[in-house]
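Take a look at this single chain, the form predicted alone, given in structure tokens.
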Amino acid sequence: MTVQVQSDMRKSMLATALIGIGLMAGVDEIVFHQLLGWHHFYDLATPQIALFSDGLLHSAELIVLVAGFFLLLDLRGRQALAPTAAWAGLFIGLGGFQLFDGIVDHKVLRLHQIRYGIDNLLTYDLLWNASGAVLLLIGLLLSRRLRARPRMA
């Protein structure tokens, strides 16, 4: 595999991946936060504390999302696209974003949990994780995909 293939395929891995993080926090945020009102991302203050870290998040997920798109657009201009690095990347960016807000938000800095006043919050932290997981394990297999296609000369 050339050089340059391979520098192809990382970018195409990077540019999706910020999409896909930049994806899953939009969802996370429109669903969960303003949707539903389950959560905001720091519930440990003031409501309006609570609102302004909602668009703090929210800021940062844009600023994410057109990065990626910019990183695609280029490559896309270059003909330097590698679409199955493109999707792995999407998948670990879903799945690596999800599984990280699972863990280190909700359970390890305790930021905000997924749902308050219901009985059994481990059956929604199980699909949360879950659900991250799958997505993080379909971008390391079309990852791995990847490594296992045979090396030009």
Given for the second form:
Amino acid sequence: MTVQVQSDMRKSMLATALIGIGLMAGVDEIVFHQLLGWHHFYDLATPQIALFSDGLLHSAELIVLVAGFFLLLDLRGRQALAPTAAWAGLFIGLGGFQLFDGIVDHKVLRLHQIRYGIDNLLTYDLLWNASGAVLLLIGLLLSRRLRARPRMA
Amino acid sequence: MEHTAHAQPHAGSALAFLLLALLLGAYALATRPGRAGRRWSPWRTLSFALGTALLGLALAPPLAAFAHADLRGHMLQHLLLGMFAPLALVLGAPGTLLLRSLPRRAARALVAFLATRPVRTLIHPLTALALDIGGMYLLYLTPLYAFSTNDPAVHFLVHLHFLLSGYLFTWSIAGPDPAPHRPGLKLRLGVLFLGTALHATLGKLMYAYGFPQGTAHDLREIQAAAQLMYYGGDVAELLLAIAFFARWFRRSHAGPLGALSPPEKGKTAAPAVTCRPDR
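Switching conditions: you have the form predicted alone, so give me the form predicted in complex with its partner chain.
Now the full complex is given, and it begins with the chain already shown.
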């Protein structure tokens, strides 16, 4: 495998991982923060800070999405896009963000919980993290196929 | 609400239209081939024309009347004057065209002026952010907005500030003109990130707490205007982010959409007076 092919595969993965992170952050922000109103990104201070933390998340997901699509466009333009690597990157981005949010943000840093005023938070946490883990696993399995058959990528 | 502002709205609009027509005429004149030898991209001309059209729309009597009666109208004007029109104007690269059209000595003097310390500070992305988004916080969260609806001079200055600070912010992030002292891409990306977050936050603060206060607008109208600001601002910032990354990719490699080689390392300098869009 040449260095060029390896580098294109890495870039394909990076591009779609960024898109995956942006998409999952967008789903989180739109569904849970805005439509359901279950939590904000940072719930431990005043409501104004909660709104600002959402603003930061919103801004980051917008910029990450645009950056990811530009990388993708660039690879397509050079006909250097590696499809399997790209799919792997997308699932790793989706699942990785979900799991990171579920474990680091919710549990380690305790920035916010999924929902307040309920008894069975554990069920919510398990569902949240399990969905993230499944997505991440799909991505990792796809990326293993890259190593096995690099030519197919 | 008192409507003393714009006693003669039609006279004001007519004057604005005249100025816009003159501006567009001067731009078109400067793009004539042969003047500086190099062909001018029709896309830039189109973009600049679109920008002046958006300004004309924002200042047209029907929209001005709507803006006087309804906060949503004001917000529409704000989005056009401060975000959408500036982006289209900036992408038209009028600064490049000006440098190219001026006599060599005048162009040199202008570039030297832009390189002086106070001007460099003024056109720094962080200053532009403070002037643009900071100005919005000042306008909507303090009694300034209520004041501006009653005083024609303040009203005019607020609109002028929207346009100038919006142009400056857009230019400092993604302007195609030569800018030898502009900070690097990473800082500009950070400022864009912060600006987008602060704009979204302001929209929500206005929605949640009913800003601007001290006006005759009821809460539902204010909330509708805040939503317009939030989503309209989002679209404008998405376009700005696209313009920014388009420049990043273009300059990171040869060819229209080159590879993403490691982004330039703090080096943005283009030769001082190349008079070509700095890419």
